[in-house]
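Shown here is one chain on its own, the form predicted alone, set out as structure tokens.
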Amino acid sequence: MKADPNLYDYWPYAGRPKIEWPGGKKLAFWIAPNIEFYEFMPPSNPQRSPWPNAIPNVQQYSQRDFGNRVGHLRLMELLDRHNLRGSVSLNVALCDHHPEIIEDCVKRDWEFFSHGIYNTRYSYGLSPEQEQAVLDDSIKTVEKASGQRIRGYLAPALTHTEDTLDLIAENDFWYSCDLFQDDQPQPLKTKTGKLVSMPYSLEVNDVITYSVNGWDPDRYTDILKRHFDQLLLEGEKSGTVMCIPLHAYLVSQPNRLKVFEEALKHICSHQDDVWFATGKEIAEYFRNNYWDQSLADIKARGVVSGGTGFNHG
């Protein structure tokens, strides 16, 4: 067992090259609706069960189906009211199961990035060839459905192999959402490409809030506001990133959505300081403007550890 996956260098927060987002903005804000498809009877994976309870799990299957039937539309209408675009974390099989949801996203000029094929088919145990097939399917399916070339990746159900980041870099993906080590983008240590670790979040993810911690909507909104305020304050010194990952089967429940909107109103009241962007736009800006500076700073601090992910050289 390796002590460290060596996916990125240790890079102390203080004293990094200053990031300024377009227009001199202090904080890049993006919002990531997870549009997912859970199979009722998925193929088994020896390393993880698709459902926490015994199969058939009618209750949890139907709970997640709420998002695709009711929740996404509610969330889209809410984001429309605040002129916010989503960056969709997409189980790409949804393009075939519910194309009308994809069409609604395309109409709104939302970005798509891959969240695997289904959220019930995990990466654990896949060979590089099998994982490449998942990427090929993701790229082709989303291009056919939307005309977009996807540039971001969030592994299905946050499951990985030692090859995942190298493969997405080889396939000209620009950013990964699978790491949670920072509040600023950071270069990842892949064999090829320029793959950015994009701040996503478990801390302000509605799955953690509602399904893990069991908090109420008011507490979630308060956490979002405080999270935003702190990142905006630190963004005066160097630009930060805040993402709100969402799942419509949770946040779009009737008793939760209106309270969640209060957080969006708070964030959107800081138009002068916040760059409202997509994940792809943030990754592209960082790659074009701060990639080389970041690597030079890591090298100058003497903290380069050598090798690439899962390979210490």
Given for the second form:
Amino acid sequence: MKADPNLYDYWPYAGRPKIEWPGGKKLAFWIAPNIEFYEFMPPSNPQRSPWPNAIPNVQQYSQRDFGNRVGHLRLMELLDRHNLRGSVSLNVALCDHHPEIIEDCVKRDWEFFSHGIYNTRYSYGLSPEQEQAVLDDSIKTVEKASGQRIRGYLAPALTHTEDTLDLIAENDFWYSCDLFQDDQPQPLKTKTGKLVSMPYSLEVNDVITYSVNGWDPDRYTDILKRHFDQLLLEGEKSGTVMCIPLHAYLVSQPNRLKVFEEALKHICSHQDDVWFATGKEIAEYFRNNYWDQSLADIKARGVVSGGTGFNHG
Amino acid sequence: MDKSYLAYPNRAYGQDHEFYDWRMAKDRPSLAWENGAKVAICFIIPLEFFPLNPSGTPFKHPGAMVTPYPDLRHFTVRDYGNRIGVYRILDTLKAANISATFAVNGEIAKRYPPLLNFIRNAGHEVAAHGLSTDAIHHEALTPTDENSLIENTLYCFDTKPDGWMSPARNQSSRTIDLLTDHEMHYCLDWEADSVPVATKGGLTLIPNSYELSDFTLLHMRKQGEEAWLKQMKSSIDLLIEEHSRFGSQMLGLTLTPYVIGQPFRIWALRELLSHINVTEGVEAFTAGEIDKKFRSQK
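Can you return the structure of this protein in the form predicted together with its partner chain rather than the form predicted alone?
And the full complex, kicking off with our chain again.
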């Protein structure tokens, strides 16, 4: 076990070279609805039980099912009203269980990225071959269901192995949502490929604000506005990224959705300064325009360590 | 139970340790800060490295890894503080022209020299904050091992800091003596009074409030920024009100980069700093400045 994952080098926020998003925009905004399938009777992983208390867990399972049966459509129609496209964090087995939801996303030209097979199957203990099989399955399943080649990855339930990021880079993924160290994209230190660490704004994820922190809808809307305002202000110096990661089983509840819309209205009132994009679009733009500049600046700070992720050179 | 369980060998007037004497607030001489300040504020900013593979001995440090290895989620959320959040705090301090004390653990000092240089060049103070969050000082350590922890920590700094904060603010019964042997001037672990307390060996204990810390209120208790700000202001009000009875007191306030340095929270720090700047009788000092003023009045 390593003390430091060595997946990226230290990059102080002060004095970074300027990033400008397309059209001179200051903040790249993306929204990531998690479309997930939690199994009723999943096998247990020795390192973590898939459900708290006991398997099955009817309350928790059925709340996720509510998300799929009721919640996604509510959220889709809300995003439609504000002209926003989602980047879907997808448990790809959902393509088999509920293809209607996938069709609703495809109709809207939403992007898909992989969030593993099921949110109840963790990466802990997988061999590299087994993790590769998860990636093959992800790529093929989404391609078949939507025609899209996925370019982004968020490990299922944020569970990883030491190989995860090397494997997704090797499979020509362009971005990872697994690391939360920054409000700007950064090149990751993988053995091969050109993998971007994409800000996924975990602290304003509705799972964190509602389920972990227990905050009320007004507070959630308030922090989303403030988070946005601060990153927009800083985006003047160098372009920032804000993501709103969402879960329909939480945000689409009847006590929350209308209040959440106030945050979207606020964000969407800044059309001149904000690039409304998908994860892939931001990653592609960063790879094509700012990859080399960022690496050069990181190197110039004089604190790069050798090697690649989990290999300290 | 063995009969020793109901024996009380230290049951006598005053403290049950030898570090300082018992003294109530009403009995202490009045301190005077600079500019006639009735209240001194000391901002303490911990900069912590959280290893991905903590041993958790003798307990898991607050903020340490949570999920099975490799917990990239918590590792990177903490590291956000050292890359982004701390610079947001530094910007806010600069705009308000306020200096603070950065308690930096040895691993951070070793890994991130540009951060240390930036802090020093901006006129702030650096204190040592142990070796890492997985190097907790505790009673089961031998005195030699604990001494090595301190030596190895100080070895990570090119300029020896005057101040010390232990990881998790935990000490053994020997820590104070060891810090004194290493000629540290002040320590930020104890909060037994609302003014600094001198140990018998000459170490200044600068109070550092757990109940007012952003980590406690915003992170652990999950309160909102409005509630945090209101509590900071009302604490200042109370100490101003008490000035005529208890003289000048102080507040040691923790600002955690991965907590208050979040984009949606930094506004509250901006407001607190401007409140301090416009409120008469309140001044912000570094821990080293407070230690010097305190020593000159002892």
